[in-house]
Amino acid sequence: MMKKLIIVGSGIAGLTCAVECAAQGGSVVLVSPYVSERSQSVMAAGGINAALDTKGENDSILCHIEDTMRGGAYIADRKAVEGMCTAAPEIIKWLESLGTVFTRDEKGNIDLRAFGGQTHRRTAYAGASTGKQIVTALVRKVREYECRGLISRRLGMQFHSALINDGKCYGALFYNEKEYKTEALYADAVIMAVGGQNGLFGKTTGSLLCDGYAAGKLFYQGANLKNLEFIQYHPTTIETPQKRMLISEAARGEGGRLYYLNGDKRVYFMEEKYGERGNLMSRDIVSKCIYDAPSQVFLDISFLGKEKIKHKLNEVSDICDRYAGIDVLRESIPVYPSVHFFMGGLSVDRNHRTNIKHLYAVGECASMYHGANRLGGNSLLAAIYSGKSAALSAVNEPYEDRKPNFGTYISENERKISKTLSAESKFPAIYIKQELANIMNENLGITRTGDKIKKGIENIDYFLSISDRLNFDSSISPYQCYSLEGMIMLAKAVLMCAGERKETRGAHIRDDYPESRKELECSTVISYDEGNYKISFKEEV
């Protein structure tokens, strides 16, 4: 019997999972609010890692594994990392077979660039738009399977909750924004591919469509979360009115240099501290150094020349010109770190199964490969590898034929959504979400202290205490209303994990606990049960 699978989210992880499920003979419903071309995945400009060694530097899969483990401060699951890094060269070939056009060097080999934390050049790229190229190739493949009836797409659907009974998932409840009603979809398995938690922090490098609500709601429904305290700041961004725009690590990979001014003299502080590869230290180190710099830090790529910038860093040039009026051929770029990637998310095993049976998670919303800090170039690799891994497991897992009746649960949530929109309030959802972002940025920045974390939890607790009494302006989207409580719950879980980890490790930097502790070389797992948050530490094997 053909397995039916629901995939929530249609970025690179979700698209890959859909393609692999269909290739294995599964029937897929790919659900998302918007088309794939609006997913955060298209923003991934830098590239994807694989130990291809086209530069003759003696790179190897083992080196890739060790760089990933070291960059993640040795708390990632080594077996999972080994699987991902070993599969990377074949994933590049697979992407090429789908139509991804990688940049080639003068010998015709796939070109590789250097990214932070890596001992060799191993980041393959497609000009300045790697994510766009991969999304385009995957969308084309998905359409092939749509024509064969193995994949169907549902747009305009916002996730509401999973349909869970007795520790098993039987589908998901969505809000259909076109028809203004809830809609339940049933399946043998549900695979979450909803991205990270940018909405908790407001202006980040990522898409606010990835707001963390799904993780917060599933946490409330019994799914465990892991490593939430590890939040990567990208060291080089510029500010715009809407968000922080990423200045790709490729700019430093191609030779760009960071400096600050001491009077009229340039101080190349990363090179002074770490040597000639100082600009390409791991992102946590570079971000902390920029944060500690005595004055504004600049990134200079002007000396690379017009041809190199045009062919390899065109997107960096375009972003600086369009959003900041900077001509990178003549001027340096003022940069500052910004929230960029979430190593934490839904806790999954090596097959990307959560602790709720038949519920999976892939991509950035799942915590598996990156440990305490992700290497640049590993995000696209993990998205594709996790999508493939989850698909193989989900299609081949045995399922029950009988499904419980969720009619009462669906009706109750329909009434709840209607009630929240019944009147205007002096506390509109958008205001509380802005306050939430302020709390998280103020109390969970690049460096943290126990006192700040405690203050953040107290502020979050206030919003949780009034969340069930708020009414919202009926002119806004119902999703903006019902998503609020899940986001607040997730925010509290993040702060609690940060408070419990009393050490500095990777992207989690505690001013009051500046050293790493060997006994905490393990993952943080948090669970929720009837109002109680429970944290434990799990050693990965």
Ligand SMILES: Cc1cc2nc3c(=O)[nH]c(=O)nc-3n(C[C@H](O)[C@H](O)[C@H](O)COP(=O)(O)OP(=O)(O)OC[C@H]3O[C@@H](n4cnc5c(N)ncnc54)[C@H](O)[C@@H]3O)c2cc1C
Contents of the next structure:
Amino acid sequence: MMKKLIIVGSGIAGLTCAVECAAQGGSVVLVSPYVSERSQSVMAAGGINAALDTKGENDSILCHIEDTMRGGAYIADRKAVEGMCTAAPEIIKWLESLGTVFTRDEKGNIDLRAFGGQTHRRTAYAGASTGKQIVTALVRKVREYECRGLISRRLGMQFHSALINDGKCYGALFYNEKEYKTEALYADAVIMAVGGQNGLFGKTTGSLLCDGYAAGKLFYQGANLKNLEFIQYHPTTIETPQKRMLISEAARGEGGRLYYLNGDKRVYFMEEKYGERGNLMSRDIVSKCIYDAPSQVFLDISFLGKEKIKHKLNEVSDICDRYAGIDVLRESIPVYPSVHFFMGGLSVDRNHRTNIKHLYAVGECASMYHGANRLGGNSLLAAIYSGKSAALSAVNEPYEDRKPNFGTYISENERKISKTLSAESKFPAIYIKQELANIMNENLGITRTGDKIKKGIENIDYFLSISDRLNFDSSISPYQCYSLEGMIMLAKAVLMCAGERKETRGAHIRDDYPESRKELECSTVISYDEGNYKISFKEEV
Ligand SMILES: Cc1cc2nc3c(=O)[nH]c(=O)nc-3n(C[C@H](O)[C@H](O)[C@H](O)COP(=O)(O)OP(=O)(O)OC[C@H]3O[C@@H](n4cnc5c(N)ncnc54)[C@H](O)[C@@H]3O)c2cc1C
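I've shown you the form predicted on its own. Could you give me the structure of the form predicted in complex with the named molecule?
Entire complex below, previous chain first.
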């Protein structure tokens, strides 16, 4: 019988998974609040990694694997990384076959740019809009399957919870924002593709639609989370009132140089410390060096010239002009590290199965390939590879033929949502998201200490203690109401993992434990059981 799959989230990971499930003969419902063109995936400008070696530099899949393992401070699952890096060249061909137009060099080969932490030029790109082009190509393919009745898309649907009975997942409950009611969808398997946890931190480079709620809720429902303490600060962003705009690593990949001023003299601190490739060290290292710099750090790309900037870094010059009034041909860009990517997320096996049977996770919401720090260009690759891997497993897995009745669970949660909306209380929810972001930013910055983390946990505990008594005014949507509790739970789990990892590794830099510890060369796994958060360390193989 045809397998029925629900995919939650329609960024690059969800779209890929939907296409691959349909190609395998599955029937897919692709659910998200907004169209794919509004997912964070469209923001990806820099590119996607694959050892294509079109530059004749003797790059290889092995080098890609080693760079990824080293970049992640050796705690990623090596076998999973091997699978991803080996599949990468085929994935580029597949994307081309779907219509993604990768930029080519003067010889007609796919052009590759240098990205941080990589020993060879390995990042393929589609002008300055790689993510947009991949999304467009995948959406076109999804439409084809839609016409054949294999995929249906449901918009305006916010995830509420998974329908779980006896450790197995049978579907998911959503809030239908168009019809103002909850709606249960049943399936053989549910695949989460809901992106990262940007919402916990407020101003980041990414989309606030990725708020971490689903991961928090599933954690509450029994799913394990992994490596939450590893939060990537992108070294080069510019401040705007609403968010941090990313200055792509491509700017340094094409030759851009970081410096600060000592009097009138430019100090190229990355090159002084790390040599010729200093500006392209991995992001954890560059961010920490910028953080330690004695004065404002600037990025200079002016000397690359008008033609190169127009051809290869158009988006960078556009962002600087539009958001900061900077003409990159004449001026350097003042840059700051900002929260960008989450190496942690739902804990999955190599087939992207969570510890709850028939519940999968793919893309940025799953933790698998990046260890303690992600290399630029590896995230799009992981989103696609994980989407394909999960599809293969979900469509071919055997399923039981009986479905428990979730009627009571659904009506109880419907009642809870309407009760929350009408609750009278002195704790206005509207401030809590901002407060949550303040706590996370203050206590989980580029460097951390045990004392700060402890203070963060105490503050979060206070919010948890009042989370069932919040006051929502009518300007807040039901989703924003019920999602707060899951976000607060996730925030606590992140802080607890950061507190438990008493060492410095990758993006987790502890002032009070500045060295790496061999015995902690493993992943942090956190689970929740009746009010208790339990953390263990798990060695990947
Ligand atoms: C500015 C920027 C530039 C980047 N550049 C690059 C790059 O050049 N190369 C690279 O490899 N990586 C890059 N990244 C990272 C990369 O873009 C992301 O990690 C990747 O696109 C994530 O894809 P995804 O499908 O997992 O998630 P997303 O694209 O974030 O999609 C998540 C989906 O889930 C939906 N969703 C969220 N919450 C819910 C909910 N509660 N209910 C239902 N649906 C929900 C969203 O609406 C969306 O459809 C960049 C990131 C940023 C922010």
